[in-house]
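Only one chain is given next, in structure tokens, and it is the form predicted alone.
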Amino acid sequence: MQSRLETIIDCMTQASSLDDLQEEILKLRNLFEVEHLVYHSVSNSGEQYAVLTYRPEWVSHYIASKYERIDPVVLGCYKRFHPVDWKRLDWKPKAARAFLGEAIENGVGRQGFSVPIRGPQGQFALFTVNHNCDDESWERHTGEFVRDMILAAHYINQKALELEGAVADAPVRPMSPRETDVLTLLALGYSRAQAADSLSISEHTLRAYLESARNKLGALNTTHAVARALTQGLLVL
């Protein structure tokens, strides 16, 4: 049985065109056991690309109504660098509540989790999973899948940029063998304490290696660092 991480990597490897990426999105939706999955990217010039599982009628209505101007997910994530559960966003404005009601009527689930992504030259993208369940079930679900969802978000973004020819061949700052070891163990699911014990170093020393690797990779956090190292072929699992 493949791990979720291996399945994510395999899904992205299979995509050789933007149309193929839509097929892989359907596989990832099933992998994460949610009703909907969305990846939406906007370049610094305003060009947009999306792969998603919402009803086409809702997507057309959303675009025609310019709902991105009031959508708390778009507005909230544009100001953030870290993943966020929809419950933490601002749904208090009347227009936002009306929008949510209309979205639910069109098949959008009440629960959501979004990962904002900043790409090259001002690109902004969102990776979102969406589902219909109670709060307690959703908390358990996201707790189980959150790490893999963040990794999937960055894999999809990297693949979309490659397929659009938007990835520059920028030089990669090489990581030290110890930095590579640390990220490899974290990618395999080790906790920081377990990784430090496996490498016979203190957690303080491990954090120093991790911070150095994050800086070299231009990563926002540990999971982002693992994702970038994986997509750049710096880790072998």
Contents of the next structure:
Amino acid sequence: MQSRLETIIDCMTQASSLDDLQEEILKLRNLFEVEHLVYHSVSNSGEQYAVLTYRPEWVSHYIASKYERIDPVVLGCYKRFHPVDWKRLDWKPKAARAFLGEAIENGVGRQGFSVPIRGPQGQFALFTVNHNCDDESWERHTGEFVRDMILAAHYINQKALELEGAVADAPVRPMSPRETDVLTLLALGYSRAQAADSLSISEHTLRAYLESARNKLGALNTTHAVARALTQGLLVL
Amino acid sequence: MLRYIHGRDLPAYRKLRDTMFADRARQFHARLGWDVAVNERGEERDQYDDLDPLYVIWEMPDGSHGGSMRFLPTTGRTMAAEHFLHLSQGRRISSPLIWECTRFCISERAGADVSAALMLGGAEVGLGFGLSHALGVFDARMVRIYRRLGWPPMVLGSEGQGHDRTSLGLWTFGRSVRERLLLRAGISDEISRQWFMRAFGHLELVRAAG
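And the form predicted in complex with the partner chain, for comparison with the form predicted alone?
Next comes the full complex, this chain leading.
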């Protein structure tokens, strides 16, 4: 079975236009097992771009009402760089509570988790997953998905910038699927033994894949190789 | 107590801010003799302080700075990429899951446990935000400290000899490291959690619309 990370990368690889991204985020929504998913980018010059699964009526109402001025998610995340659970935002102001009430009436879930991204040249983006469930289940859910959400946020942003022509592709030495598997599992925190076990190969073979991946990536050791691969994952898309 | 403060929010903590930048001048300029700029107010600030980093600061009972460090995501500008690229063989380390930690500073007024408390703050940041590693440049004197605290970095590259040895390393975030640092710093699990939540969470959650 494909790991979530691989699926995310596949989804992003398949997108060759900004319209495609809309299709791909529907797949990501299923992958993250949530009701809604939003990617919203604001360039340095204020140009905006978004792909999202909220109801179109809600989106146009939001834009027409200039809700970004009171939306605690926007206010709390703008130009930050750490992921934020919506519970941690300031919903106390009256306007914010009224806004949340309206959002919920329009099908927005009560639980949210947003990953802010500071992009190149002052670009800023926000990736959000949104859902309806109790606090405890949500905490479990975000705990399990947090790393993939952070990576997805950055992959989508990278892809969107690429499609807009904002960044150039960097040349990479392609890794074999097995090498990618090994690094992916290690990146997910598996030990070498667990990774070898999951791939039904011996630890000795795993070390050979790792060594070859390390070489291709020009990395100094395993951790460095994982770090490099994550980076290049961004670029390979 | 541990404070987690973004650069843009520092003006709300004047004493803490001013004593932090003054302590940085004392440590990096006066004591270690690094090539850093100290302004007319006797403060050490650099261009990365202008990027709205996240500071982890140990606040003394009188509200002054006891120790601090500074985090920025490696997907943006980093000192590792802009000043120490040769330590990673010219390869830029950049990942959404890795943040760079710089300007690890301990005040001369601070007690012995402050370095453990600060490292604990670093561990909380990593665990709290789902990160995999911290990236940082450190000098020879820090090697002992990190080892003593039970959280040594994985060294990616070094230059220089003896006291002048400078290295680039990666710290792996994990639960066991947090446990160890809680013990070393003499801080309880609940208190540390509380400090983190105070900075990043409005604890009174208001449930609108029913």
